[in-house]
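The form predicted on its own is given below as one chain in structure tokens.
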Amino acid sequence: MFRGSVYSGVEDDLKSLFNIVVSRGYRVIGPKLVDSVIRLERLHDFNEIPYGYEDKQAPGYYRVVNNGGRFRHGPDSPKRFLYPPELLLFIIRPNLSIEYPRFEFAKTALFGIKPCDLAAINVMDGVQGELGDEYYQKVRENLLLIVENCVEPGGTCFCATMGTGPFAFKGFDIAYTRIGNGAVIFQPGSDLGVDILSELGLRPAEDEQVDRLRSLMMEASKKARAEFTLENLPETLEMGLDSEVYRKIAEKCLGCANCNMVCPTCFCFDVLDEPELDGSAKRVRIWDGCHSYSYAQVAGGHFRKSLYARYRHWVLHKFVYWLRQFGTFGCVGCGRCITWCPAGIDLRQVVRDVVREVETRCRR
């Protein structure tokens, strides 16, 4: 077996490999029904894996039904558990001595994550991971990545406008795909996918499946695209900062940050010392998201008071400033801050509004 290779199996081979993946003493980390919502939990059985359910998503809209379908994600990204909401950085005794907590990640494997978070993951390598965030790296580097590519992408996807999915070409473990009547297709992505799927006794895909599985990537990569190219996209954004959209939406945004909790790549932070009656104090990293109007507030006054300018100030970080930062775009295309906003407001329509407004302009 080789790495890039393309091998055929059933369904059962997927609970096979996770129950390889347990016997190597990875804990299982894996899309679960958890309150009428798909969340990232701990998987002890692959039966816990939602299979059969279906995620509707649009704007402002997320509801699961049983209905023999496939799922995408919910609100919950591989960000959750390689930069966790709350840190405890340290604790200061009331002797003034400092103790810094032992931080311990076990080795984890992520089962059935999407292209699009694998894409973030990437993201992510290149901000907390070259910048060197101590805590991301030892969990960076006890995580297998186990991709299911996305053959129906959901109403709020656009990875393919991106070039993020919905099918996965790079930085997994192991990626497979169900392309119907109990087939599915294994791709080992590195050496360790390899010898993992050794195991299974796998058979090279015939050229039927192979066409077929083509054929899902074709039609599913025109399913997820938004009405917008990448092409010249940061120069026209930047054309576009006195906007009349980012206006018209701060008509309607909350401010809530919810599109910051959500997003995959989003990596903003605050530090809060918290006393405790004994004297001692912790220091504690929270996320933090640019919406929130105290974000961009300093001693000294405050750098975007009007919401329509903390909007755009997020739009173009995802779209522009990040390309110049780390090379590459922080949106993913997965959709989560179009399915998860409480107004309904379509990114995707923002950034596509903003675009023909600049090229009606430069026509004039």
The other form holds:
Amino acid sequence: MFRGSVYSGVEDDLKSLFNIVVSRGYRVIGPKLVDSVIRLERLHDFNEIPYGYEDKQAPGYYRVVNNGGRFRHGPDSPKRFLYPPELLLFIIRPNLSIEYPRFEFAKTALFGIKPCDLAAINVMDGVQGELGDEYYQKVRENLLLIVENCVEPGGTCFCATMGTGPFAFKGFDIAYTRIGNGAVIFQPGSDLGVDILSELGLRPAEDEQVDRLRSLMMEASKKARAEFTLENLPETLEMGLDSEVYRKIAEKCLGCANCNMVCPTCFCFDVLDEPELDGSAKRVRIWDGCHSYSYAQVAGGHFRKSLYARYRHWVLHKFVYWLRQFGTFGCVGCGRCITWCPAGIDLRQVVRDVVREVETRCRR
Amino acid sequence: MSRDGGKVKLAVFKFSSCSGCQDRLIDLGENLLSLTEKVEVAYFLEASSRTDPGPYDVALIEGSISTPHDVELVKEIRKNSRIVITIGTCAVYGGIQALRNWMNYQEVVKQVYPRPEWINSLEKSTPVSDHIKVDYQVSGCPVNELQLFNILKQVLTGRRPYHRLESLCQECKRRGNACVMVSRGIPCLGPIMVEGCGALCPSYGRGCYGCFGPMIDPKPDALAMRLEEIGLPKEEVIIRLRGFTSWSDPIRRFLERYERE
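Could I have the structure of this protein in the form predicted in complex with the partner chain, to go alongside the form predicted on its own above?
Full complex below, order starting with the chain above.
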């Protein structure tokens, strides 16, 4: 068995894979149906994965139906585990000594995450790399990444535009694709992946299966697109700083920061101190986001007082500044900010409209 | 922070309200005991009939101002207290009883009381901060006891109290809830309301009804537009927004416009 090659199996092999991973001592986290939403949860049994359910996603809309279809991803992304919403940083004692919490970093397998979320982990690696968050790095070192390629992208997906999906090419331990009729194509992406998959006794995929895989990938890529391309995108967006589009969006936007919360790469945080009566204090880091009013508030002023400036900053960070800071786009095209926006704002349209406005202006 | 290095003198006062917020103090349980190591409860009628005439270091005020007598009393409290903290949505925003502010006062009194001539109250139920300078405000119906405890700890340790004023959505998502509006079509006021309750209602599958009041820089226009879009009739939108904090500045200003449109 070789890295990068494709092997043929059946759906029962997925169950065996799950059990092998468990028997190797991994805590498994994967998709699970909870209160009518597919969440990323600790799984104890392969059958907890809601295969056969479909998630219908549109701007501001999410419903799960049991129709034999496929699901994509819910509101949770790997960020929840790598960069938890609330984290105790340290406790400072009355004598000013500092106590750091001790965390257990269990070997964890992310089972069946989608290529966009894999890409998001790669993007977060760029942010939390050597000088980044220690907690993140510790969780990351212990991650086994098993990715399910996306044969049917959802209504808010645009990974193909962002070049992050719908199929994964690198950065995973194991990728698999359910190509229909119970057949599954497996692909090891690391030595560990080879080692684990070799236990399944798979045979190399047949030519017609590889052809089928290719055509599924082509079809899926056509679906997961926004109406803009990456070509000159940062430059174009920067020329559209004063675009009316942002002002119009700010009339719909609630400034609630749901988009920041569900974004698999948004990493902004607030730090809170909780003093105790004995003179000690806890310092806690919590998720925050650039849509928060207080986020850009500093001593003596505020750099993004109006909501349109905050919304615009978010867009520009994802598509312009991130490249300069970390060398990748900050957006992976998962579409969570679109689905989970309570106002139903569609980021794809916003970017498209700004690009169009700039292009029209340039033609004049 | 006490005057003489001894215990901090704490007083708890109540105006037009249900006592639910001061009861949250009692519900602190063990935390309340730890508090009494630093604090002398000098005036707290709900908990003790022993009263100390003051002056007080910290006064917690529950309830809205709704009678001429309230106005005099709350001014007395201010004079007699170093730090005044209003607790609960009545004290901070005027409360549910501020619904009468939107109606004809005489009509309301006639409807409620058999002998309206005996009633001596103000036409409007107003927040404490309309009458005196308030140092800190902790909203909620009732207040979240842990948030209140946290504020008290900050005051007692000499810090300037801070709690986040961002949308409930953030707290809701940090808790791990999926948005009830997006996943179930349940109308929710979370996107314009302040965090602090622990996202109680959405955690149990219902929409936020805004009992903690508006967040910082809220967008009621955008939310009302969206609620109508997902099928909530305008009258329902108004009822929801009126509910608890209709007399808070941003909601009130919005409603005055929206109801006329």
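These numbers come from a predicted model, not from an experiment. Under this definition, the rigid core comprises the largest set of C-alpha atoms superposing within 1.5 Å between the forms. Numbering follows the first chain given and starts at 1.
Relative to the superposed rigid core, Arg93 undergoes a CA displacement of at least 2 Å between the two forms.
Once both forms are overlaid on the rigid core, the distance between the two CA positions of Ser280 between the two forms is 2 angstroms or more.
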